[in-house]
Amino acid sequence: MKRFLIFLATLLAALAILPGAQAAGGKLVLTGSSTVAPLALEIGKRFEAMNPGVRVDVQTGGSSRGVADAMNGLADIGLVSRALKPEETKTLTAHTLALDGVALIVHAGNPVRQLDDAQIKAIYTGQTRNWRAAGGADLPITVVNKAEGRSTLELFLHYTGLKNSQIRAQAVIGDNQQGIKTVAGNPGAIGYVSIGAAEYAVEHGVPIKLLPMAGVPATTGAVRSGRFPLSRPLNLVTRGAPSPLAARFIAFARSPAVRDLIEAQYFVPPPR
């Protein structure tokens, strides 16, 4: 029944949303979040199959740079993945793909479940060194740091209230996926990605565990809950009125027609 209800969504999608478009060719350029790139990436996929002759080129770079290169015209659609500044909505549209929640993770071995701001803080400040004053083993804690232009890096720096020059990293790393290999292989190891881009992983085997934050537990279920604190939207952002061709995928991006893909990389839809 799921698949039915699927196909059939896609099916409506096809008709209501893309009139003609089985017709019609063309290119869309996205770039940006490394968060949004990997499901805009499979949206693509699904609208290239539905619409021959189109094609849909998804790069990374950053939050940033999706909203850098949608300024500049250097693409049809930026990949960011978190609200749009005040001075950035004189100038770019936000289309909202999906919710996320950004928490911290450490190895899967690490025996400690939970950090309050207060240690978080120290940790990354360096004034704790060692798992054993936060309550682990005796091992020397690894800090993971985001690198300048990523998302993560700004809501974390927001939440926390540090300013990126007060971080002492021993790692800085570009997207989530550096990030998990990154803690997966070093026991000691903390550090910042997103909450679907982790859940996915440690429902691969990947050996990192997410912490809470402020008592909350880092799940999709509760980012779908409003209830997690470092909630963000996934967002598709154009300059201007898109083209014909960019404003059928971001119809199609945001219909029912891709929830499933939305739910497979342990995003929430946003609410209709």
Second form
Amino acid sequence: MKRFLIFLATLLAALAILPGAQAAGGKLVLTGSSTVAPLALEIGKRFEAMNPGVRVDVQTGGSSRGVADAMNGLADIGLVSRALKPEETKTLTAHTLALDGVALIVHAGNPVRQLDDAQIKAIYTGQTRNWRAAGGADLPITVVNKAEGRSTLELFLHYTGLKNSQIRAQAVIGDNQQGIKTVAGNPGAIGYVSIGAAEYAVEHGVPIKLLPMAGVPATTGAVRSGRFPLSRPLNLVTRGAPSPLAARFIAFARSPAVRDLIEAQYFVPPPR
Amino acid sequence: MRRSSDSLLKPLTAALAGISALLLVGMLGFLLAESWPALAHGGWLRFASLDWYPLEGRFGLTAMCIATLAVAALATLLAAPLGLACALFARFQAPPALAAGFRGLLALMAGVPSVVYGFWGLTVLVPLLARWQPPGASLLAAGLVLALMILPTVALLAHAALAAVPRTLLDGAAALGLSRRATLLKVAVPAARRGIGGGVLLGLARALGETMAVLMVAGNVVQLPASVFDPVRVLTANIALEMAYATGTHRAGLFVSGLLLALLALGLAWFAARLEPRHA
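Now show me the form predicted together with its partner chain; what you just gave was the form predicted on its own.
First the chain shown before, then all remaining chains and molecules of the complex.
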């Protein structure tokens, strides 16, 4: 009994001390896009290992939070998975960390080789419901859309000019892997996921196919060269000149030392 | 020594029970506080609509609420008779060695993590359904996966309830010369009905609260299903899908989903408690 009470007291004491322990040492706060956050976290770990005493704290909350936090100083660096808007560039500076492309994917057995923008819109708004109307077999189309708040959805809506409420989906998914599995398991499905993740799946024999966009093949090479239309930069943004520590982190994150981390997350290192 | 630890037991258990109760109340309070920005703006009515487009300011939860109940009800309707049949078989019909093995299998099934059922559903069941009735991810797929998940709970509790039926009742039935079928269905099952009902309610509660498995197979489209082959989104999946990416009113709207779910679970608990007192 006594031992249990001591255990309880220790636990409470540990809980009380814990928040205080984080305050010491050089610390960087990064907040924003959930697409960039996992990558920033990995880079942060490597940065911490090379700079003892430094702590890199990464929090998600969307690109809008990244912009807002960098703007009002709540974060040292904002994580933003899009190009900055003209009015934002007046106060913020973007440092491109990597590029991300979104590709339309269909089942590998689907004979359709490409879709133009009007066809994509017609399929996603439910006007085209059968692959025959898009040059394919007589098979109902299963439209796979992303859940609201996802940055891939935002990019797709921006490209097609649609509102999410106009889309008539038969399945709504969360992450890329769920999207790839859903399309691989349904010969009539069409979805969109990060190109890196889709390429990786194709290399490992998953029965999906990447469709070209506006005639440009969906490859990481096309994303790197900037020719692929459905792509976006992943940015670290700062307000004015970054602090010395933040500047060191940004330089490290853009160096070849983290190239393997970028590729491990299916993103494309920017050309240098 | 013994006396002192006994005198400690009461305040200690009281304190721990008090903490549990406080945590529950605190959680409800937290849900209410986090949902407040959405509830205060525009009131309750905006949640009564069918459309869920939080980024466009539309927060209808009705379709998801109905889908949640439909999925849980379908799973329970499938699992209850199957579970009862499993229990009757294991308790009365199977040879002892087989019955023990069968119960072990059910216990094992009850311990499999839900994400495993979900993964099986996504890679096996949904493609099968898609070949028959596209898109495959649907109310039916979610109901089937959930039924499989709650089947062991229902079966094991029904088995325990049947095992607790007094021997004298069964002997009496045998003495009256009742057939095996009549003994089981007209004597044993009615005598154990409260325990069986409790197991079904527990299964229903688990079906209502299940997240990952449903998220993977239900299709997650916010709509009123016209048939069991239509994709639906349940309240738990709504939170899991969007919470990581939500800010502001969107986030508060998700907390309203959580609040609604908590109220559904409380309603179920209240219903179960109403069944209980007559038990003794």
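Values in this document were obtained by computation on a predicted structure and should not be read as measured data. Numbering follows the first chain given and starts at 1.
- In the motion between the two forms, where one rigid part swings relative to another, the hinge among L230, G174, G135, M50 is L230.
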